[in-house]
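Below sits a lone chain in structure tokens, taken as the form predicted alone.
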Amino acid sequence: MRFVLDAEQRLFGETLGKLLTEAAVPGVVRDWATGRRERGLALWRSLADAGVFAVAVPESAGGAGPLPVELVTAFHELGRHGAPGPYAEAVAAAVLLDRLGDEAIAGRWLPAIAEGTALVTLALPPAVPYALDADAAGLALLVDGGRLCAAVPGGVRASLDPARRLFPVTPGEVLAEGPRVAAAAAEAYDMGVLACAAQLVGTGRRLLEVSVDYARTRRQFGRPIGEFQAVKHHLADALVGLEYARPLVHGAALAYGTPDFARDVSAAKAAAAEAAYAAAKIALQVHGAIGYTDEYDPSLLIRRARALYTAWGSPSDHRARVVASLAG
């Protein structure tokens, strides 16, 4: 199947794009890395006033949404440029606290978060255990089973990339309970992963962009590395994968309101994720150790690329939920 974005669409894309190419984003990502934020608030308010938390929110509480294929136009550019923070995240925040119902949580926190002027995170355990950028957040959520909590953190994390800052959580204030939370619950998790899946394949995209231009420069034996038939092979099966993970994305965006869109997005993040990572693989072989020097901006996406291939869910984890739903 074949999709094509319409001309508002292609042009919600552009425009993020030239936000986030004139941002310099490596230099934002390196001082979140560290836990300076000042660039990246200025960046989360500038993507929020173009409209990338807006897609996700509802035109009552102040958005324009939901409207997944624009957020998944958006997620490819935050994933080609690796913008450092909790975007995805924040939309399925976004959508749990829509679906909750409870109009005293919606109306202080979904205007704000399609305006940017709030930072929100989300742990979602066990398939999101952590609360990225917990520190920074005005506020951080926890399911804990059938109870909607504020999220206590506790200490940073460790992670593949050091810009993902990954904080364990504990329940604090309960906000909600009932059966009501773990299906908001349920459809949040379904966007976040779409999102994610969106990320993975601008990711993708990226990398294998810099890796053809480099492979073109590159010399070795007198030629330019680019010409040696292995590595056109690898930089062809980058690319193939990519474009098959690209239609699945889009298609589970077209799905969203529909019963298939769990098992779609599911089979979504599977592709992406093992596109992205394999296009990650191969521009470390093209580059050489060069690709995984930290002054070397492709490393940023070398890294981020690993760091989503098993957030919100690995690919085993979501090829046992197409199954399942197949099988159902």
Contents of the next structure:
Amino acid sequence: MRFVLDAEQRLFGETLGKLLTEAAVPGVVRDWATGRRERGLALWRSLADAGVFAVAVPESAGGAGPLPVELVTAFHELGRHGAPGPYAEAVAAAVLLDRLGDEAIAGRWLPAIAEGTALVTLALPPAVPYALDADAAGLALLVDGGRLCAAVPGGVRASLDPARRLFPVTPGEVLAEGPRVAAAAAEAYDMGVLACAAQLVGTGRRLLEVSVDYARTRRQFGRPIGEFQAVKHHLADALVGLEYARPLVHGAALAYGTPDFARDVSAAKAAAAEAAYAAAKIALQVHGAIGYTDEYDPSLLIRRARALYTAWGSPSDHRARVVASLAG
Amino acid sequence: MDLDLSSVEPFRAEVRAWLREHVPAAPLPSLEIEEGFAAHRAWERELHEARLSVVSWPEEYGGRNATPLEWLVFEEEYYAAGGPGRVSQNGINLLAPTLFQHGTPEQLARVLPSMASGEVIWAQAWSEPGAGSDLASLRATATRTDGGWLLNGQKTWSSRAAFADWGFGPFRSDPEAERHRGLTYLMFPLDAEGITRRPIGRIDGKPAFAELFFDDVFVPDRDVIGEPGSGWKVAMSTTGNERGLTLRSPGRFLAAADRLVELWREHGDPADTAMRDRVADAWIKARAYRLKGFETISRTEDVGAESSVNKIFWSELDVALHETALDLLGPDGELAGEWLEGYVFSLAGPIYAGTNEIQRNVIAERVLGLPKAGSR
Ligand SMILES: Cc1cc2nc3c(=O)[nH]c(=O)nc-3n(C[C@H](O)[C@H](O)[C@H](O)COP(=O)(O)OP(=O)(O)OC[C@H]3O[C@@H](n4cnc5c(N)ncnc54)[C@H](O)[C@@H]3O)c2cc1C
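What does the same protein look like in the form predicted together with its partner chain, given that the last one was the form predicted alone?
Expanding to the full complex; the earlier chain stays at the top.
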């Protein structure tokens, strides 16, 4: 097993990081939140060109996957920058459509996902009851018991994270039925969970970096606040949590295709959610009032961390899955 | 002192009956937006007409001379009944006690009645961009002029100043003096000539606070609280109230804990004992805060730096309680609603009224007597 990224994987992450930095994501998020999606969709397409979705689509269907290590590398970057849009949902949808074994559906949608020509989203109740950005999606899916349906969105529900436009959905046209749907949905869920976990670690990591920078420069009592031990210890604690969440995410990616994958993505998601949310609260505390404002860009990531904490299954859901798999 | 809870039962019954009749059935819009601010102001008037807006004040200013125990009981009933958030809270809890201690009779008579009725809503203007935890480094100035003072500089994070009527806070009146001296505590109308306000959105976008810019704002002598130059002492008499019981009364947390228990009954999974324990802890801590409140009002000596213990307790309880609620709601936890509103509010608790890091320093040094950092 490789526990560190190879040169190519690192380059992939760096390329995405550069692309996201140039896109100035906080502004894109603010647009997205008010329904102005042009810049967000352009970013979606350029990330697709860089291979973000291809890693989840098999080569036979126009992708380069499955490449789970590349996938977590990509989602770490998406999390660092807080890109808006149903990225985790799209890779989960890719897995779902691939595993369904329906060539017409796969042929129609998988290349589109890999190329980023359509926004694709899905709801997988009960853990993922709402479909992110369903109003703008070329394809919105809903797994409704044993059926795979087109999702019909209701009215948008506001989230703490302004970029997360959540839509309650009802089943529309039935696309597939039978036991294969449940099996494909289970695999899709695991991949979505893994993507979300990687995103959380990236978000937490960025919040830690921003907070460290702030603690170096913000002065009170005639010195940088980073000189105060209370502030130092908060930041050190955030690091400890994140440092041990990341290997769980990477380890889960390596377990892809083994019977341990479901257990390992759950372990990763539980740890990543706790570490990222702890980092977010520390970021808020270390910033003081400025971190509690809407206009301060890192506060977007603080909100994202809290929203993703319960997205794709809450930490207690995932802990329960870990324990159930161990008991079995 | 013995607390006789049964002696306040008639008062409790009266308050409960009134609240049952009057608390709006549907929650008012958030008090952090203009529409909600107005609705909450109207509610303050209604409370005042029943002499329930400031029960512990003397009658001449709109109160009932209620004892501290009666005040605790009022707060319990108020929040149990789902009473609206108090848009006047920073005037009532942070300015009024300062006036009772340092104000002139003229100031009391002029300021308190309109505060009690919600006609004038007050905003605290202490913090500056460069002076948060280190308040004594504040730089906004008050310069002597004929018959009063001219204010210049900037204040920030002033809660509800986007819609409030008057502000209060310390300004530097003697730039030569040592930094804790040479401050003067003043009151000023927020629509005074020379004041520019810029609302600031809190983390959910609601304009819950504002930045204030002062450009030669004239304040007459009668609006100075305490002696010129004694602003630090005047300000510090407020912090005891801010950190002590009054700003966040036990009733608030008892009611929230009861609602959390209800939420657990509706949404909780009995097999999820970790979640069950968090619900139980929230309830236990709310009860501890209540009993500690009774203990505090029974004491005769000054609570002093121990108010810092209190501030840490309520602010961390509030965050934990609301996090538990969001986690119980699972994927619905991120959705706008009363629990999320309460969660967003709770997140600021460890920051305002003196950050919890500062409170821990105070506890360590002044309550426990540990050596001061940096002192040799
Ligand atoms: C919702 C909200 C409402 C507010 N309302 C008002 C209001 O109405 N009026 C008003 O005047 N102000 C208000 N404030 C401002 C509040 O008083 C300040 O935010 C607070 O004093 C902290 O200052 P700061 O934000 O500048 O953080 P800083 O002081 O810059 O602190 C940043 C970090 O450094 C830490 N730190 C600083 N000094 C030390 C030290 N010596 N030891 C250890 N750690 C330290 C802090 O604990 C914090 O974690 C409000 C703030 C919020 C969030």
